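In structure tokens, the next block holds one chain alone, the form predicted alone.
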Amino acid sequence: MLRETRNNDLSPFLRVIEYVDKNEVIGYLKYSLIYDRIEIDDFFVTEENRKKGIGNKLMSYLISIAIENHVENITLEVRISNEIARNLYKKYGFHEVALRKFYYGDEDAILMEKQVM
């Protein structure tokens, strides 16, 4: 079960998707929404969970969302490492943009973004 979900007192702006199973919550994505576009904050599925389409019915609800808002894009940054990843966000339309030396610190990170409107 997906649910969404606000938390205003830490940002007007940030929301959570929440995949749900039992009770107990096995997936999630957090993103904000300013004002004609999303910024994907954090994305997460338990290792356990993973290949089980959760990721794909997070990222599809997101993306419900945006075009319910009239999101012009949605930009995220992913670790250069992160292949899984980058192919789930190249399926659902997102195109490398930049890199982003040393974002994570120790590894670079890409910026990727999808046109919505």
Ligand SMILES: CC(C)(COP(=O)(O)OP(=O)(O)OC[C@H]1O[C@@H](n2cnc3c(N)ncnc32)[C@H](O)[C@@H]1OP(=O)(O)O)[C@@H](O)C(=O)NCCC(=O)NCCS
Second form
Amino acid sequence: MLRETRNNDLSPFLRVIEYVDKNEVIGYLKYSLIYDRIEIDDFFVTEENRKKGIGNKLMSYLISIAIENHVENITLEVRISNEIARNLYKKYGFHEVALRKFYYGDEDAILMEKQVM
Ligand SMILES: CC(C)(COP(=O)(O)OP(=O)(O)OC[C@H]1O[C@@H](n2cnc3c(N)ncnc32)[C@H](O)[C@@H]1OP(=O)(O)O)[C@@H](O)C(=O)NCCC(=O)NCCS
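Starting from the form predicted alone above, please write out the structure of the form predicted together with this ligand.
Let's see the whole complex now, leading with the same chain.
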């Protein structure tokens, strides 16, 4: 089951989509909806529940939220070595737009963007 939560104490823009199974959160996608754009802040599925389509469900839901809110684009940073996540993002129409040198201190990030509108 997917559910949405917010924590306005942290940021008025921050929202979380959670994937809940048997009362346990086994996946989540944290994002900021900032006027006409979305930034993905964190995206995670517990190791034992990967490759079962939960990431697909979370990302599809985020894209439907983006469309409903007339968002222009969705952006995110991903470790250059994270081929699994990069594959997922490409599948959903994200393009690599820039290299962020030493973004993670020890590793570069790729800035990816999906045009929604
Ligand atoms: C990235 C992550 C959230 C994907 O979650 P998931 O539930 O395993 O994803 P799904 O099973 O829905 O797969 C979605 C897509 O991801 C890609 N993918 C998933 N596992 C993959 C693998 N082992 N190898 C290559 N691509 C893979 C595929 O494009 C897949 O699409 P498909 O179902 O058509 O094959 C999960 O691997 C994770 O939590 N990783 C650690 C944290 C992380 O890297 N987060 C992203 C930070 S930017």
